[in-house]
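Here we start with a single chain on its own, the form predicted alone, put down as structure tokens.
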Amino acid sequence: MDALLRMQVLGRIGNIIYRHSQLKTTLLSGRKIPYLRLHSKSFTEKSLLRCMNSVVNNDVFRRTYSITAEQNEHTSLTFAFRCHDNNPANHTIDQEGLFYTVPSEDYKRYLHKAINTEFSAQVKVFAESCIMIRKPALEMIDYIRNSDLNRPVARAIFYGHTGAGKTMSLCHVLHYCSKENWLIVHVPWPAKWNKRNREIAVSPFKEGRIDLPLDAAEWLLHFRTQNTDLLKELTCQFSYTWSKRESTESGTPLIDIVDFGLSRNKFASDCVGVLMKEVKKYACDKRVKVLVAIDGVNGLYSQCALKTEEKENVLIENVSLVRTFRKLLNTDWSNGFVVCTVDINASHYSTRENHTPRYLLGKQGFEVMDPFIPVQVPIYTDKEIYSCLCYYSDRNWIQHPNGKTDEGLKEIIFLSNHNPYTLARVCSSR
């Protein structure tokens, strides 16, 4: 065997030697280990078995490789990660990149519809839902407490690459506002109204409009399920007519429209659109804080591939939920907060080469949302993602000992590019 094949064998046989838990097991037990066999008649291939019986069986090397066996034996998963504040009004930028607890009542009530279906499934897995403290997160919190609630409404939009944590930023935002009496206008992904194989209906009120009754309702569900004790103490201010027999009279409790709206369907788009007039005039009246939060404002934007029974196209402006929510972006009302998202997933396949908001909202979203104050996203941190993995560790996320060294939490990082995503992608595969 030439020499140069002999010092590529050389080089690598620790590693290999590692890699196999039986070889390493002997090792460190300090016994010989038996000659390596191979069932082949070729000289080379003999060559190298009896280079690598001589190595692992030197004294010298045995030494030297025991000694880093036993160091790599030890996690380097061995940083804090845990805030034990879980109440996000008293976090600081000096509890960034750690962990935070969401009761599990403030998640079924608050977050549930808000995280995507990874997430989801992770909290059921881990048996609790934490979400990281991160600065976009806090900066955003900041703006909010320090706005002046009796000027027009300021906007403000998340913006990032895929999988950066935008979502889980807003959901740190909505569970800020939800401890502090807000109510809570949530519209978790407004993309998936545009799409196709959605149930459609006509507007029994305005010519042209495109009702979505099962999604209304399904929205109306989710506010009530976030704002039950506000929408008890707050009545309605005007009177509705929905049919010769059915009307809302002044003084009717909020909540007993978003129930009239969940047992007639039909009605459930119009009930959206009186829950947020009386919303706004409450918010306009100091009666109450408004915290609008949407995920993916820039689906409320893009092109909508719903036909009618005739088969014509739906615009999208036409759509009874989209003008519902696009009227809340607008600064004619005061006592409140816009807090929004941006995202490629949100728009048309054929406008998806850029992450900004410019280019997402497009021309006419841009200039509704203009001015407002952008935060990006980025991806982690070297703390944020050495915390993240030590959460996954805790939580037996990642359960293979090699996943827990010092190299196999590089090649885990290298793999992730630091986008939490990905991250959580790379460990949750065998």
Contents of the next structure:
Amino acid sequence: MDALLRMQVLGRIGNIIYRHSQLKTTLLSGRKIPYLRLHSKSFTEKSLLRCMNSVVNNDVFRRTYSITAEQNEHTSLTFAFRCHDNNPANHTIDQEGLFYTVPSEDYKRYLHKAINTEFSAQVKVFAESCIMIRKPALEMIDYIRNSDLNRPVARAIFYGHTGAGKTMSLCHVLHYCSKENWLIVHVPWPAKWNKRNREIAVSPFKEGRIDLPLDAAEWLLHFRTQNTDLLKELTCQFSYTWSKRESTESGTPLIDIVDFGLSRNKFASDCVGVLMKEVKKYACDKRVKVLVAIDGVNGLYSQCALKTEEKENVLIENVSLVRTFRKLLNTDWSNGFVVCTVDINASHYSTRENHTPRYLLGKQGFEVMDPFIPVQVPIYTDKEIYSCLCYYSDRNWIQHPNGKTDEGLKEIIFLSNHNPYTLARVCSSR
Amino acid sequence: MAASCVRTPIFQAFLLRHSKRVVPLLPHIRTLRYDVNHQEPTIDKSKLFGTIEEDDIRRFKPIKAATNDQSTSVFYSATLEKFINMVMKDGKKLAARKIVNEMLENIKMTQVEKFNRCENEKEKMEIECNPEIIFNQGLENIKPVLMLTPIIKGGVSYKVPVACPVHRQKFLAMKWLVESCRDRERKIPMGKKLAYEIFDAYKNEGKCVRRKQELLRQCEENRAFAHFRY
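Form predicted together with the partner chain, following the form predicted alone:
Once more the chain from above appears, this time first in line as the rest of the complex follows.
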């Protein structure tokens, strides 16, 4: 390794150690340095040099480290937390714990509806949308990359405790597939359709079916925003008659069906059904690769609180939107990938004891989804939580002067219990 | 002697256990329990682990028990804890704490957004982002310097302007803040309403500051009676 570079890097690392009082005292006393700071179990000066050697050879560390040392001159949070590669296809396990910026056009197009209210407020305040690169998302992207698309479609499920980061992992995967020009069928939160206050209509297509005109129209708009280009290319393979005067001939672009559903809410749910049928056919004919992303898939198999006009309970099987998306979960098509999350909040109140997929999906859901690839989304590790706190500090989110000291950080980490969501809530009032 | 015995918590606990009806506990049991000699507890962590000097008063006098609100946390703020108590209704401390945290969050969100989007370096320096500083400054702007007390002279009650003691100032400022928010539209969350009021107070505008100015105007009008105080 270059001697000059070695000197510079030694100097820089020495800088970090000097500024960080806890490290300094532990070094001076000869005690072991915690994993938290320098990515290794125990240190003496010799092993520090050894670590430094191996670490500087890593390109990413060299780039990010040289920038952040100047940025974070005055805080004790001197840690490289930014990844400068914004393409999810290039993310590897070396960049675990770093934040990458989703460009604002991509955010508005693909992720705008995918995230919860707290994160969208955070995006507005920080004036940028950054997602942390974590193991579960990287694992899922790996599976998608290496899957044999000739075989029947593979299903994968993110599961974990509330606030662990399942939706954010899904967003990362969504961003990756959008960059690879896949057709995205993304359902943000199907459990919303089970609530009592939804506006329902009797389906004109089949007797006994219940339509959700406004919800279907909302979903069609979301689908259109995510896949405008692909929808303009692809055309109908069958012709459909909506009523005596309205019909769609085969050969019209799919985007026309979407626009028809948006203008005529009465037929919006049927439009969704028709589109999914076309999309499946195109996937099997190898025209497009399809990603089906459903956040809270157990909402499709949980109790429904809707009531008809005659005050009768509606069975979830009779809701047309639910039927359409359930069909996508079957393995009778290929050239695609199904990524879902099971969320405890998507189930009915009486079935919220456990966060595991088998319990939340129930007997019926599990029989449909089995076999699937389960990917657990754990709470933050020490490295990730420290990276997150550095990011918050950089964006001026930790305002309390004691919040940036060691004691303050220890307290914040303890209060949040390494849970990403709770960390955001705890830091919001400091 | 009997009265002071009834007010001790031990006696109250005895009553509760051995009575068939629920006996209501007397309010303000802490202020009644401690006499003048009792000292405030030490909360500062750095001072807790040091040695006490030979002539330190804590060696000779009894010390009050720390309340559940007080903590050695680096984020502890006595003003905020008092404010949480004033926002609280029906003893729902969790809800009150959540509301005050939301207030701080809302203040911070507005200011940090302005800061992150600002391009001008000079303007950036002037934007205050710390919600606690904004809250404290807002309270300072609401605190009245004078207040009116009723003084009876020759059978007539006069409203006499008098210097407002510090603890009363703090109380009035917080009370007016909470009251003005409770009067507002019900659909907006309390945390947001408080944030709006604090922002107005920080700029010396808004309902609470107007109320303080109204009080000071009345004091000015009644200044002829000021000598009634003595």
